[in-house]
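A lone chain, given as structure tokens: the form predicted alone.
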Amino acid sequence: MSAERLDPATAARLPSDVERPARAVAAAGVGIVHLGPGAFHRAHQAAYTQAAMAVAGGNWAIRTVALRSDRARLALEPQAGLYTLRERGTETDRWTLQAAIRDVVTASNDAASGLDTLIDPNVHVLTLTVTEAGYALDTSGSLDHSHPDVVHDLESPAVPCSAPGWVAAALAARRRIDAPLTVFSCDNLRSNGRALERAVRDFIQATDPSLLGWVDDNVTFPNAMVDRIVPATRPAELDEAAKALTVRDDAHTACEPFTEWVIEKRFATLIPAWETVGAKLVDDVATFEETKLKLLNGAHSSLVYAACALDIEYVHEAMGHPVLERYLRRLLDDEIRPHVVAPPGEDLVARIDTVLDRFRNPHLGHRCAQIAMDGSLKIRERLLPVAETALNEGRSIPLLTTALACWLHHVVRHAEPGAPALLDARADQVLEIARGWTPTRDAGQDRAVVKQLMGPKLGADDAWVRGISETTRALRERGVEAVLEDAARREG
């Protein structure tokens, strides 16, 4: 195996099977500055970027920003931000030499660069991809001033280390240079620009106020809903990829066939030809973000827990357990599917059974505990608001039940002496909520503990936290395969 790494030199001796990208982008100048570089917004924003490039040309080449960590910026920087793109499937195994990406610049290491990229008029899109926890945001959606970023970055807004904070010292860049910006997010976030453009304008408002009126004249935050699974990158496919490539590619980067990119029709500049390479401009997200939020993100999250509780390590082995995968199809079917409005043209059945196709695909190696990460934040978006509208709607929810349970059951064995670390953002706040409770035996207890982990719509419903109490003390009691499979056979 070759120790030489992926670079412009070397890029010209991989195997002639892997696609090399259009002279256009090698040629295009910075039009793009990324917040978050990495293995998802390689497979999906920026390959629909090179793509469209290809297509219809344009100067919209990328430069990225990493918050803190500097293995985005270690991988990409000896390479000239070249890497390679493996799309896995039953039937497909694509590589693609992926070149829109210029640079990246690791913020806690050089604050001024990547703000100083944004001095450039242009540069037109500010996009992200720092997941649910990178927005700071409390359980109302506002601004979190007592997370400790953004504590930081209201003492020192020059030199900010939040999402929140970091944009909106781009946008007083901007202003500097009375540039209008278009600000994707590109996280799983109901409403995701909403929710960024309520978080930026809290921070705003907190420390340049006379910013907001630029703002609203220049700037915008359309919605958009992203779809394609990436997992997290592991040593032996770096091995693997090297050995197929004759280099090593420390950025090489691994997903399924199967992407997706509505974006709201809400821009203040120009953007690239996206459109022209399947991404869809429409005047309302909200169905399709509903859509993918709910039967998918809501499905991995339903199906992680009780496999991390089994000691399951991948999705794809979770789908091949006969009680997991059975379970999974009844929840999305019975008590899911019916809260969802279908896009235009959309059968609902159909995106279900592609939703478990694409579960089990044996190539991809997706980690259930890297979907199991954040868990109090991701049911929140995804699991919750089924739970309310079942309940207001008098519906009967024992899967849901059973799912949410699975992650309180997951939380309450973290929270145990000498248990391993929580992966969750809230951790310090969720293990102290949930230590030392024991569910059903102090009604009271259950109920501020439900409240506090679900929210007071939730913890407000006797009859509900009753039963979520119980399936929970049932799971570590009779065990989790025992409790799914008594909810996979329940009449309906």
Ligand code: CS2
Second form
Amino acid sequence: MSAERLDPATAARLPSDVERPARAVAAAGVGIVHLGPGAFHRAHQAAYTQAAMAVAGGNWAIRTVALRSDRARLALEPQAGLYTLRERGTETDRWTLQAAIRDVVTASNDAASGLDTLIDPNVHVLTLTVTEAGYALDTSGSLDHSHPDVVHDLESPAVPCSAPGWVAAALAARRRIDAPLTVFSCDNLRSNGRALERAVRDFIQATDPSLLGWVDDNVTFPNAMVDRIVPATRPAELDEAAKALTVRDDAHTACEPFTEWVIEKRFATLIPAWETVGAKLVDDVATFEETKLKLLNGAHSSLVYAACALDIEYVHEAMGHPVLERYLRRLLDDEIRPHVVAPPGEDLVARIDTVLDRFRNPHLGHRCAQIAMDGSLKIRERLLPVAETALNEGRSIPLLTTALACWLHHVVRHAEPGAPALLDARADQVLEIARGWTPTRDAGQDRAVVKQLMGPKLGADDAWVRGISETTRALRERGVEAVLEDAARREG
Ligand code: CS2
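Now that you have shown the form predicted alone, what about the form predicted in complex with D-mannonic acid?
Below is the entire complex, every chain and molecule, led by the chain shown above.
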């Protein structure tokens, strides 16, 4: 296998079926700063941006900033930002060379670079993919002032290590040239733009309140729905890509063919012509966002804790498990869909079919454990609001209760002595709450655990607390498969 790396010289020898970027892309100057240079960014916003430059030109190359990890820089820097993207489905195997990323800087190596870029008037856009945990929000949606990274940044705002602290520093830099900026959240949070705005404003309020007025007049934070399944790249995929490409691409990224981006029209200044390549610009993204968070992300989070308990490694394998598949389908049809307000013209039944088909994609290798990460934050966005509304409306939700019990079961198993680490940004707090809990032994303890892990509304519903505690206990005693089978079989 060739040890030569992908770079502008070796790119010329890539096989002819790898689609090359338009000339305009290599020539473009930087117009976007992006925080969080992971696989999702490479397969989504960066790919849209390259495609948009091919259609409409413009100086929209991307400088990406990693807050802490040097991984992306080490992968992309020797490649001058180049990487290959492979879109794989049952009928698709499309390879493209991606060249919209100009470079990567790691803020923990050099706090100024990256922030400096905001002083360039040719930059108009800041995008972010920092995961749910990156927003450092507390359960009320305000900035969590006790979050260790936030504590650090409040003391040292010039060398930020949290996303809200970094964006606040970026806006302070921006004020120096008095140029407007649009800040796009591309993470799976409800009202993600407003959530980010809240975190950043709270941070600025605590550090430099005089900046707030300038932000009011010059910065917007549109909400957006982003959708594309992009698993973490596995080493075997890098090897396979190296063989196919004849050069090694350490930033090679694989994803599904499906992609969507719906963006609220709320721009402070210029943006790339993303709408020419499939992004939808709308006045209100709420229904798009809710539909996606509930039907896709909600389904992911409902599937993976059961799958992990059954030692099923990949999402497509979980979908091949007759009980899990049937259970998930019924959950979506009977208990989640009734709580989704469809975007205009959207058929939710067809949407569910598409989501389940996407999960069945055997080429993706999407690990259940990857989706299971940060469960305490993800269920808050994806499942708890549905449960709260259903209980308010007096609907019974046995299937959703089972999904949430699977998460509790996952947490309880990880709280046992000698268990592997719980991969959750709030693992310490979550484990502390769950440690020593035996569901249904003591109603007061059941209530306290549910309240702390799932919020006061659900914790105050005694009947529901009893139900979820009994289900969590049954998962342990009767096994995940038997409990899910019963839930999926029960009369609606
Ligand atoms: C997944 C998402 O890891 C997860 O939690 O649910 O990353 C999902 O694959 C994307 O949101 C799809 O758009």
